[in-house]
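A single chain comes next, written as structure tokens; it is the form predicted alone.
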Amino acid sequence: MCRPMADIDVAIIGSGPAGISAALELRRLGVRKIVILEREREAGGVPRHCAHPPYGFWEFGRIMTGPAYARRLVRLAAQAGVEIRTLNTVLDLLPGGVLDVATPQGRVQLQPRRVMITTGARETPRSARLISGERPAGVINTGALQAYIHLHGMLPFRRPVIVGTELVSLSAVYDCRAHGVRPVAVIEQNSRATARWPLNLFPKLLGIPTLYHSEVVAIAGMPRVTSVLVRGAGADQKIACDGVLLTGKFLPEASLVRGSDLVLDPAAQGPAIDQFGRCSDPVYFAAGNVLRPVETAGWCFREGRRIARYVADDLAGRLAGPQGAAEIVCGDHVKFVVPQRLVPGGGAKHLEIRVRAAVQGRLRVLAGTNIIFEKNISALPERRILVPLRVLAEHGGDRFKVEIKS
């Protein structure tokens, strides 16, 4: 392995909306040498194999498909002079911003002045969902389905069961029906769909039954799926199908963080950050869905651009230091908060909150035993709640707790 190369101002890990928007903003602010490291053969992130709208409205003032959106991002990066190195896999995040990278030419180390982690999110696989049974072909997630259809022109099944009712699940229904695949059922373990009304009516309008209070507990068939066992509120039922599409239940793609010295937030399951997107090692910053599961491409684009401004300020010596950070923790009914630390000196406008399950009650922020912010809310999982960070900054203190009293 060669010695660390230090001629890079900012290295960005991941070429999705957050990573490319960050690179564009850094170039606009005059940062000279920016390199995006992308492990896949093509840049653009998840949108490049999501061949459906709506992408790009807030960024570019028009509605685009995912591939068109990804191509435009990559084209803008090239026009701005951003170097994108594909087939470059970051193996390790070392202290002080040293990156261990596998390249087509061999293994190297890079030592940029700053690093941005924008590795996005991934869906929960079968192994983590604890679904028993045989191990046939035809059990995939939405990302794999989109890659099969839009990158390889293949159909992995004809009559699958779809697990989940998030927005990505409806995207999967759309992709299936647009290519002649006829799902036999949508399975949801909760009493209601995760996606907002009226979007959750989409499967019903297509004649696809949605089974609530149900879950797939076993998969049968060899060499391909032939049926699933579904456990519902009443009794188990066997559903004939030729595939299982596991959608949603996103997790941050934070394996690099888990293997490093960076602090991982156990609630959001991404790197713990302050309001500037700065990680526990101040050379590292993070933006996009690596911070939480899961936001839209447009949200990640805007967040990448915002965090890039802080990175540019840090390079110029204008950013407030990491000292004196106050901790922000989760209380009753709160699944996670982002950021998890607040340092003096401005920064992001809002604290982002998600809940564990549907809840109605009084959202409160406490400093010690003092309530410094409260409001009535009715909240659902996967819907963001925003609290002004200035409320916390104006009060001061070394620890804040966010809770909902139902």
Given for the second form:
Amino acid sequence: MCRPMADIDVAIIGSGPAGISAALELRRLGVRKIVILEREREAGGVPRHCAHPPYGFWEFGRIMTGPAYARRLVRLAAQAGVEIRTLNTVLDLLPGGVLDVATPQGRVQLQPRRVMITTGARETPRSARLISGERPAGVINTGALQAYIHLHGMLPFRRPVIVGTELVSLSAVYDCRAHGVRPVAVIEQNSRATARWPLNLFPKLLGIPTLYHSEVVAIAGMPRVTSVLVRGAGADQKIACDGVLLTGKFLPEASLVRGSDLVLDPAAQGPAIDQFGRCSDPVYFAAGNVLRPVETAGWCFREGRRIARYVADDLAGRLAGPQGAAEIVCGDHVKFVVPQRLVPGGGAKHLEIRVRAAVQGRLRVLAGTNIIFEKNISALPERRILVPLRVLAEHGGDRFKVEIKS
Amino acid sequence: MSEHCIFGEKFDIAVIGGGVVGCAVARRFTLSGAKVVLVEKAADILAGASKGNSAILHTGFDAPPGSVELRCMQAGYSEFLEIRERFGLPVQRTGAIVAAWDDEQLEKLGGIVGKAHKNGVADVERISRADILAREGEISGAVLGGVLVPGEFIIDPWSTPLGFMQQALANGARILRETELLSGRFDGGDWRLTTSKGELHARTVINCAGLFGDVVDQRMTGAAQFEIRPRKGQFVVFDKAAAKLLNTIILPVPTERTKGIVLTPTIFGNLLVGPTAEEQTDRSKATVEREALEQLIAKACEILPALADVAVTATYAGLRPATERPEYRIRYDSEKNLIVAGGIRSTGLTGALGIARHVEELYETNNEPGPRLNDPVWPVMPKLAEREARDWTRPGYGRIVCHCELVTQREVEAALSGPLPARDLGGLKRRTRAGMGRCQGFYCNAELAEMTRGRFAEPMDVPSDG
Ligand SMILES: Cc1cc2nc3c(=O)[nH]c(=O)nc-3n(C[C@H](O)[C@H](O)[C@H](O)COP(=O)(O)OP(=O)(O)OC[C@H]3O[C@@H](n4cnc5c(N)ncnc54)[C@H](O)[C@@H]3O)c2cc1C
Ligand SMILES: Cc1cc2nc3c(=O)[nH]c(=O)nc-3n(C[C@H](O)[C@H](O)[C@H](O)COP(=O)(O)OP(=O)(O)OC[C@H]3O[C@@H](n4cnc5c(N)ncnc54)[C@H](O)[C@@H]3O)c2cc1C
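Instead of the form predicted alone shown above, give the structure for the form predicted in complex with its partner chain, please.
The next block holds the full complex; its first chain is the one shown before.
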């Protein structure tokens, strides 16, 4: 293995919207040597295979497809003098920012001055959902479906059942229909769709029955799927199909963090950060969907850009130190909060919150026993709720709790 | 050589079934100079009972004293450790602790040590609660004491039998996959075997058909001498983040019926909990059931509370070829040149090499031992164990195809070529681990579909409608 190379100012792990926007911003702020490490053959992250709009609205003021958006990001990065090293897989995050990297030329270690982790998110597979039954081919996530269609020109099935009604589920319906795949049903465990109106009407408009309060409890068939068993309000129902598309239930792709000394937040399932996106080892920063499941590409883009500014400040010795952090913890109904730490001095404007299940009530932030913020909310899971961080910073304290009293 | 020639040739030995037992038997007879053919009905070998097990190399400390099973396990255990380096096959010397969680179990520990010593496993000893906690920092404080079995190890459950078969093939054996034995006729000297692909001619037949051992026995002799009663075992595999939580295999104090639920590291760097023991009649459907999986997870978290925060990577189930009796059903019908290695229920991965020896000894009671090969070829298996230098550490691998398990393009291509190429996704996974990691194919499934185009019995993709 080579000796750590020390001439890189910032190494960014992952070339999705968060990673590339961070690189662009760092360059704009005059940071010299930025290297993006990307394990795929092509840079661009998930949008590479989301072949539908709307991407790019926030960033470029126009609506574009995922691949066009990804290409645009990569082009801008190249123009800005950002080096993107594809087929570079980061294997380990070592203390002090040393990165262990697999490359086709051999294993190397890098020691950039700062590291940004922008490794994105993926969907929960069949196994972790503990679905019963046989284990045939054709049970996949949306990410894989998109890769079949848009990266390889293939189809994994023709008559799938689609599980979930998140945005990504609708994107899957769109992809299916655009390629001659005819979903036989959409299955949603809750009483209503997760995606907002009017997008939630999309399957219905296409004549695909949506079964609410329902769950795929077993998969049958070998070597291919032949049917699923769906449990709803009434009797169990067997639905013939040749595949099962498991959509959403996102998880940060944070295995690098899990394998390192960095603190992982078991609630958000990404690295625990302060309001500057700084991890427990202050050389590491993180942005994008690795922080939490899950946000849009536009959000990740802006988040990458914002956190890049803090990284630039830090390189210039202008960022508030990591000392004196207050912790922000989850109370009733709250699934996670990001950031999880607040240090004195500026940074992100908002605390991001998600709830576990649909809930109505009063959202409160407590410092000790004092209620320092409250408002009425009606919240659904997978939808972001924002609380101004200023309220917490102004009050001060070493521990804040966010809860919903229903 | 084409399959066509195989049907015209005469073999000394026809092995029916490419499970771990059939692979070990084919290897043994090949190395002893016999002309061997192995017949497997599935697209690939290791598609039956050998597809999903706990991957523990057992010492036999708790096997029935004096049994054939114990003898085969111990012979298999020693031979594996003797030959594994030549194959490049890994072993992780974890040791095992039989842990007691209540007073009743605590009382049984003395008996377990006694039985182990009787079985010749001399290093088995009592271990105190304090020693267990010192050795395994994350184990629940509810443990009361245990028995330490230093010789229980974990191995690669697929590369091991693949290695046996590869060696047989490299030294002249032949294999027919997607070929089912349908019936057999013994003409007093030789067997004429009818298969789904044509007629085979062999002097001696060895039935290693696992979950279909009785069916093949019936097809060969007209009446099966035992009855397979499949016993399902479900498993949950935890994320590699769990590996640092446990070093030793944690065994339960056995009951009359089963070895019970085991929590064990795997050679691939995961943690595994299982198996259940559920009788069923179906011989091929190994389904997982949410309720059972949830119970396994709960059990695992009881033993190792820190597992509560660890994600599930995979779930699977295997079927044990149990019979109406607990013991191995091995017999030699010398009048008919027929050997049956049936009912290899729950220790076949360990026992396979020993079973192969035992079968050969039976054979040699009535046949001249052949001239052993002087200088057999030893194929070297791919390095898949977590603690070894994997393929990606050597330049020239092309690209990494499966990110979670760091499987390279070079590894996938190798598994799709050579004398025993993977013929389905299961076979590819067993040979490379592609798609077996935490994302379960989110990132690589489509890429694998493209790389395996035209290589699999059933393609991964479907033709489009238009
Ligand atoms: C299937 C799917 C469909 C989606 N559809 C939409 C949509 O239609 N509209 C929308 O707005 N949002 C959508 N999203 C959400 C959002 O667009 C993406 O999650 C977004 O791309 C997030 O950006 P990111 O930069 O955080 O991560 P990603 O785009 O996921 O990029 C992460 C990059 O990191 C790389 N990487 C990971 N680990 C390593 C490592 N160890 N070494 C090197 N590189 C590594 C990955 O290869 C990847 O290129 C979707 C998400 C998914 C998963
Ligand atoms: C849950 C579980 C956990 C276990 N844990 C362990 C462990 O930790 N350690 C250990 O040592 N052992 C363990 N075992 C036991 C071990 O896996 C089995 O003993 C072993 O796999 C049996 O192998 P086999 O070759 O006899 O059968 P199989 O693997 O079933 O092989 C038989 C083969 O014959 C083929 N076949 C059947 N009929 C025909 C036909 N008519 N024509 C052609 N081919 C045919 C089948 O397709 C199959 O491939 C476990 C087993 C299970 C199920």
